[in-house]
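Take a look at this single chain in structure tokens; it is the form predicted on its own.
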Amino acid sequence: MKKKKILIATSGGDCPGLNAVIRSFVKRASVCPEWEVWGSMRSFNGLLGQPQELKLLDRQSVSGIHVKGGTIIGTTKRSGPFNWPVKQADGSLAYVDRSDEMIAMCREIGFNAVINIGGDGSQAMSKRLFDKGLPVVGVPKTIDNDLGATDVTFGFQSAVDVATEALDRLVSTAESHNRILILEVMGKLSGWIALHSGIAGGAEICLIPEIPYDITKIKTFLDNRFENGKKFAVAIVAEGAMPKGGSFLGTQESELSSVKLEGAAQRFAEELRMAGIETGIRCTILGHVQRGGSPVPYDRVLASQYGVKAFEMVLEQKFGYMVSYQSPNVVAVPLGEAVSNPKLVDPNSNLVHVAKSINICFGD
């Protein structure tokens, strides 16, 4: 019997829970003997590139997986079918499309279906390939959870639990030493990782990029919480956090790669010294180890959920959809309502309103 393929891709930065989710949909196939199923090593590079590169996954490879972070078919964010690097004589690089190519090389191969494990990016590219005829389905992972359509991202759960824990530790230093101490984690766009462990933490200071915020506010209420006693404190800084009236920090190395955001913490610890502030000031920039480790128990379901659903849209061939979780169920929606607005944090929602309720400030 000739099997039917399917190739699954993870693509983007790493997150806990993209192992999960492989073996969920591993484990769904298993259950179809005419079903294989494939990995494409660092994305779509094992497909594109020279050799290729294709995991053949089955139970006893995907065995066990669950607990562990990253991906075992690897990922990447500086290439892919439409914007793939080309080096010229002088070094330098160029970017061509080979979509059409590698939508080829699928049918070449028989590839029944493409799986794309990924971020808001990684949906629109999603989109675009079924726009161009391969059938794809899209299954949403982002720690900033700031991706459409769906309620909650996996991946995000296991930030906020790493980011709380950070805070947990800083307080009990910035309390013994008099400081003020500030955390900065992802969120270039969304603050939903700043703004869940800020209120998670205890935290007396959530910056976040839906809120611009204003210095001279925030000096006034630590003035006000020194004057009451209370000789240090904490904040969270969403790495796209902002002053009003200026823009988040950021470099980009190519007019393709995305912009690497740095520097929110550092500024807003120095705005502090120039508003006059004398406690002790340090900053913490947690970075990459929120995406790292093992995923929490709500990830590791959350994404046994998606693995599933994805593979039974394959069965419905309900191609140019995207998994999505609207409590309680798990559906699909198109491609394009999920990536037609990024999912950020209402600065009116009920969120933001019990951080202020206990005294969390914004500084807006």
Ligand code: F6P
The other form holds:
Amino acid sequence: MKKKKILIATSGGDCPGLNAVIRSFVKRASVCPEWEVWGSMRSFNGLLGQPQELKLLDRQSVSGIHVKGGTIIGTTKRSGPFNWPVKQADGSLAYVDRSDEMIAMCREIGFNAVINIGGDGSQAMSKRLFDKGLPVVGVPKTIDNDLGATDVTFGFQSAVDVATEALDRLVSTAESHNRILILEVMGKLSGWIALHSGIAGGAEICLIPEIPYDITKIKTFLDNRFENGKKFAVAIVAEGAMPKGGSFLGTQESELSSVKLEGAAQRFAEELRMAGIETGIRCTILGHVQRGGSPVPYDRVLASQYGVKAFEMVLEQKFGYMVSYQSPNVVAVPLGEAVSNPKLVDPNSNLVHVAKSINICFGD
Ligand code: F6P
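Output the form predicted together with the ligand next; the form predicted on its own has already been displayed.
Then the entire complex follows, led off by the chain already shown.
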């Protein structure tokens, strides 16, 4: 029997739960013997590279991988069909568009569907490929939880888990030494990780990009706290946090790369010192610890639902759509809807109200 083929790729930054999606997709597909699933190594590099690196994914190769962090087929943020790096004679890189070639290759090999598991940038790529005629299904992933058109992305709860544990640990040492300890977490220009772990871990201060802060308000908050006998505090700072009238801090490595956010915690520490806070101030940058390791059960369950739904969308020929969780259902939404509006924290939401009600200071 001539098999129908599906190509699956994981694109952009990794996150806990990618393997659980691959496993559930392959397991669901394996009950339909006319289908075969192939993984493209390191996003679409496996398809476009020379030699090609495509890996047949069967039940055996995905057995037990739902507990593993990372992705068994690798990923990359550095190259893609629309911006393939080509070294020039002078050693510099020029970027070429190989999307037409990629689509022709998929047709030649006989891929009847392509699954792209990725965040906002990757789903924008899925949409462009679909618009050019490739039968693509998107699966949303990112620890940042900032993708529109889905209630939640897998990886987010795992990152919140890591950040909350870090906060719990910082609280005990902050209290012993009467210090102000600042924890910087990821999230790009969204404050979801900071807000959720700030509430869960009992932070005193939570700075998120959606609510620019005023350092004088934070100073007053800390003065009151110290006067009331608590001589320590823990602050959680999203990497995209910014003061009122200011901007986020970051650097851009190359023309095509996204801004690498860094320095928010250090800037906040400096601002506190300048405002006259003398209590020992220290910063912890949690970084990629939030992206690595085994997914929490919630993310394994969500990822498993996404994998099964993605395969069923292939059966229904629902291309140009992304899997989406709209509690309690897993549905299909047009890719355009998913990439047009990033999902940010609403400063007027109930969650921010709850955080303020339990005396978390946002500095607004
Ligand atoms: O989008 C996921 C994310 O981890 C962001 O939270 C963070 O800003 C960025 O990726 C870090 O990217 P890199 O792995 O390139 O340092």
